[in-house]
Each structure stands twice: as structure tokens, then as C-alpha cells.
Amino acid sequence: MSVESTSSTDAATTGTRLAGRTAIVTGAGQGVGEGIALRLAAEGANVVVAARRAETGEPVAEAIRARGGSGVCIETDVSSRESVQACVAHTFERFGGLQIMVHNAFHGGIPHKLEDADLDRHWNAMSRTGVWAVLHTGQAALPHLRAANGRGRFIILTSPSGVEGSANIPLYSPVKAAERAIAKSLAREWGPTGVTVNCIGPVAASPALVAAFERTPTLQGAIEARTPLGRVGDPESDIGSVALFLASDDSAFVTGQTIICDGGSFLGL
């Protein structure tokens, strides 16, 4: 199925906004996670793409090279602290810093009743990759974001169910909210080292949304129904965009806020 998009970004069009800065981006190899990588790519920055796996992650730093931009891959498992902190000390070894954290990857999201849930399957995976790898990813960075005299920036990908729960997918929204909880306390902890921590919470034309769609025909039509802008979001222009925003100099009095980027479905912070 194709979803479409008013996606108005040029892909032989670079900037300089991230010029000279370097960037992680987790989940890199498919959907909301490659937009964010070729967006920032696009505006000058060294981009990791930290897949867990190298055919899905391989690809989009060569798509990064064609456009001219600079994109490598490490294969990177989130839910290991030790992955995580091979894969940042592999970035700094290759481009000498660090200035850019994006955590976006995510194992998860499958519907389900409370009544039918596995703790292991629904609960434990989407923990794994979301609440304990924000950690990781964190803890990992943050001797680098430190260090980058006030260009730090640390960006989470949450939800918009995070905010306001979901029906279908009750333990998942919880996940979620932990994430912004996070991102809160570590923009009060680290705001005084310059760092900022800002989430985004896309609706975007991710794998994950597509089949979706495929499962449930109606899915679409209803999600565009109940969005004022009356379309699903691209990873590339509307949500990179965004995440080019919270990593530029643009967004240096912005942190510890969560931007939603659903086209306005919901309007409820």
C-alpha cells in the first residue's frame, strides 16, 4: 500500500545547518528513523546509522553517500548497554565527536488486550528497546553531548499514545509516557551542562503503520479522517524536519518538551 505525502524535500538539496557535527540515529534502516538520518544529512551532519542489522542499515548510509552527504553504519543492538557504547565509541573514533544522540528504535507496538497480553512479548520488548535503551543511549552520549559546548542535544522518539494512551495497545502507551518522563528529568539534570533532551511523537508513514494499514483497510482513512491536515505524515520532510530542528542552533532554548507530529490528529497538550 502507498501512502501518499506532500513531502517537499529535495534529496539533491544540502544545507550547512549541522555542519562539522555528528550524529547517531537508532532504528536508521526503515521508516521514521531513516527520514531523521537523511534529513540531518542533508543539512551537512555525519550521520551513523545504528541498525541491528547491516542489510537494513547499510543501505541508507549509502543513500546518504549518493546525495553527497557523509553516512556510515554500525550494527547496534539498544537493548544492550554494551552495543550502545561500542557504537558511540566507534562514532567518536571515526569523526572525533559526538553532538547529535537520536534514539528511534523500537521493538514493538503489537495490538493487544490487557486480558491477553505476554508480559515477555508486549511488555518486556517494547521495555527493552524503548525505557532501558533511552538509558543506554543517554548514558552512553552524554560524556560527548557534555562536551559539545551547547550543541549538545539528546532527541527521544516517543508517541502521541504516550500522551493520551491507546485502546489497542495499553502496555505500549505506558512505554511511551516512561520515555517523555525520562526526557523531563534529564533535561532538568542536564540543562545546566547545555545538553538539551526534547521527544518527538510522529505519525508518519513508518513499515510498522503501513502494514497497519494492509491489516485493517479502513485504518488509513480513518487516522487522515481525524487529522486536520488530512494526511500521514513523511519520515523525511515532516518528521526529519522536526528533528532538524531540535538539533540545530534553532532550538537552543527548547528542552524537555515533547513536539507531536501528527498533522494536528491530536491537540491535546
The other form holds:
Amino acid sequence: MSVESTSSTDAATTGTRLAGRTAIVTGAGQGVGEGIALRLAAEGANVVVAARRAETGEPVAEAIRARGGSGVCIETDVSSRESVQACVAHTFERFGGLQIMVHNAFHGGIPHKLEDADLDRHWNAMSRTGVWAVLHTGQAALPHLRAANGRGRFIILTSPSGVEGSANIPLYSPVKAAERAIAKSLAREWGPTGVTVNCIGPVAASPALVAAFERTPTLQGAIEARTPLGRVGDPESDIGSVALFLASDDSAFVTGQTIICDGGSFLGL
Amino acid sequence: MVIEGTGVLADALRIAAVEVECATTVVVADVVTTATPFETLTDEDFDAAWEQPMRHAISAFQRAHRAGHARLIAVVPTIGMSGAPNLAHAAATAEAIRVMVKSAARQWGADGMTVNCIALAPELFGIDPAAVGDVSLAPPALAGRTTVVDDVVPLVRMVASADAHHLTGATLTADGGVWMTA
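Form predicted in complex with its partner chain structure, per the form predicted on its own context:
So here's everything in the complex, that chain up top.
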């Protein structure tokens, strides 16, 4: 049985929960990042679509504007400290503040055997766009998040694999685990300044997952069969809504946590 | 038994000269011990705390597999599970190695290798417990400190025994009953 998700049209209904706030969403040119960007913008946030290539980021920013929201694209390479700093500086210059940093961008994740893993091919990109990028985005955003008077939010996209390991992409798991450990540490370190740090572990119909479905026709059915809610998540209405909660005042007393948003497939926390 | 790692705990295990039943590699996490606010970490700091220790750990795991060892045991501080202020860079490495154990256990079980993790109190790695701070509202369940000879060595010996043949992907926490989440 497959239960329909709330449609993207419903999710696009405008609200004001983030009115006057500014968010950067990395990797927002597609998939989960795009869904989060659209959802935050629909609640009134100025959203910076931080994408590696303007060809993917600009259409998302345009979609935000077409819905009546405030969105701009800034080309950003999250593996580069300088590029992330420039993105944050441009954001501040444009909007006068930054209250929400969402690090979602990720590159890599090629299936491999651990014994044969080559660090250049199977590790570098994941380490740089995952863990190093948490360093870059967190450091660049922190002064602004601290200035947000208790509304500073650092949200990191991780994975259930960061808890339970992975038989298919074994080096993906330590990268995602490291992100969770950093989030817990920063929750304790930054809590006194009123900045919260949380993770989302999504399973959603991102382009990567859709491509995997096309490569392996039985995969979607297998995932849905083991998922209590019987479907794969929608990037905007399912994952974006959890990001909205973490970005909003509703989550003011939540920090250091990981919300697994996968329809109940993983129950290990 | 092969011991991989360069810190004080790895040295202590070498000195202990643990005798085990199964061919075993022990990978002791090379975690940095200096508390540094996240906002002041340089790329050089992060390379030393995250990138290089992870590369060493991955290579050590691969060497253990190539050697055909029946047991791979990673030893990490509990800060990866609890988080630690001003030690995010060390916590990242500890937790990454702990979860890499699970990936390795899933892949290498078919090769006859078990892969497990022992999580220990941070002070055994040279990390100041005061820097880590309290991670539970409850006091430690057991009095006294975890020691290498009395506590860690017997645990390694047990995991490296034939009796532990069906134990894999597990984390055994030996910190006197501080961190109890699983």
C-alpha cells in the first residue's frame, strides 16, 4: 500500500513562520536541498540557493521567486573555505543577516568494496563535501547565527547509514557519522549562545535515488515494502517540512538531535 | 596481535602484550586531545584531527582484511557518541571509525572476519575529562577508573576469542557506566 504524501502544491502554501529570516541551503540545485529551499521560502525566508553550478541553482531560485518568495542563487563550492565564506558574505550583504545555515550538499557515494577502496576515488569527495564542508559552513555562519538572538540554526543533512553502517557504500557511513558527532559537539559548544545544531537523516526521491531506481527496478518496491509508511519521501513536503520545523521557533528547545525522516524504515535511534 | 595507532592507549596495549586466541588487528583511533573551539580550527588543525587519522584507519582496516585476520577491533573514545564541546574535530573521527566498524562488519562477515568496537573513557586516550564535561545527568554507575590492564585487555581478549564468533558490528562500552545509550 502506498499512501500519498502531501503534494508540493500544498507545501507551497505561503506562511510567515520564517518571515524576515535568511537561510542558506547548500546543494539546493536539486533533490532534498531543492525541497528544503522551496519549503523555507514558502514560509517567508529569504533563501540563498547555494549550488555548485548556476545552471542547477538558478532555476530553483527562479521557482522560489515565481511562487512569490525571495530567492537568489550563489554559486558555491562547499569543499572550499573561500567559496563558502564568499557565499556567506554575499548573503549578508544582500539580506543583512543570516539566521539559518542548512548544509545538504554532498558529492560521491560510489558503491565499493571496503578492502578495495581507493582514497582518491571513494573517499576524497565525500570527506570534502561532507565533513570538511560542515567545518566551512559552520565557521562561516557562526558569527551571524550568534547574532540571531536565539534564532540561529545550523542544520546538517546526514543519513541513517551514519548510524547503522552501509554494506554497499561502506565509506559513506563514517562521513555521515562524523557529521552527527560534530552536530552533538556543537550543540553542546554553541548552546550557551542560543544557536541550535541538529541533523536530518532523510530518505527521499532525490535524483540520485531516482537514478538508482532506474538502474535497479526492484529497489523502489523493496524500500517501500520495508517502510511502514509505504513510500519514499518527497523532498519538499516531507523533508522540507522537517527542516522548516528545525529552522523555526518551534524547535527552540531541540539541539544535538538527529531526526530520521524515512517513513519509519530505520528505527535504531 | 597487530596493534595499529600511535597514541598513549595504543602504546599501553603494546606494552600489555595481550595474548589472544584468534588472529586479530586492533585499530586504536588516533584522536587529537587538544580542546579547540570549532570556530578557530584551521584547515591544518582539521587535517590533523580528521583527514589523516581517518586515512590511517581506513588503511589499517584494509591491512587487517588483507592479512586474513579473523578479528578486527577498533578502539575509540566515547566522545563520538556523546559529543564534546571544543572537541568536535576529535569526536568526528571517533564516531566515524565506530560506524565504519559496522560497514566493515556487514561486508567482511562473509570472509570470516568479525569487526567490533570498544568504546572507552576519553581519559584513556589522553583527553581531559573536564574538557568533555558531564554527558549524563547520572553519576558513573561504577566507582573508579577504567584501566588498560584490568579492563581493556580482558575485553580485547574476549572479543578476540573463538567464543565471540557470532559477535560483529557491536560497540562494547567500557567506561564505568557513564554513557548508556544502547
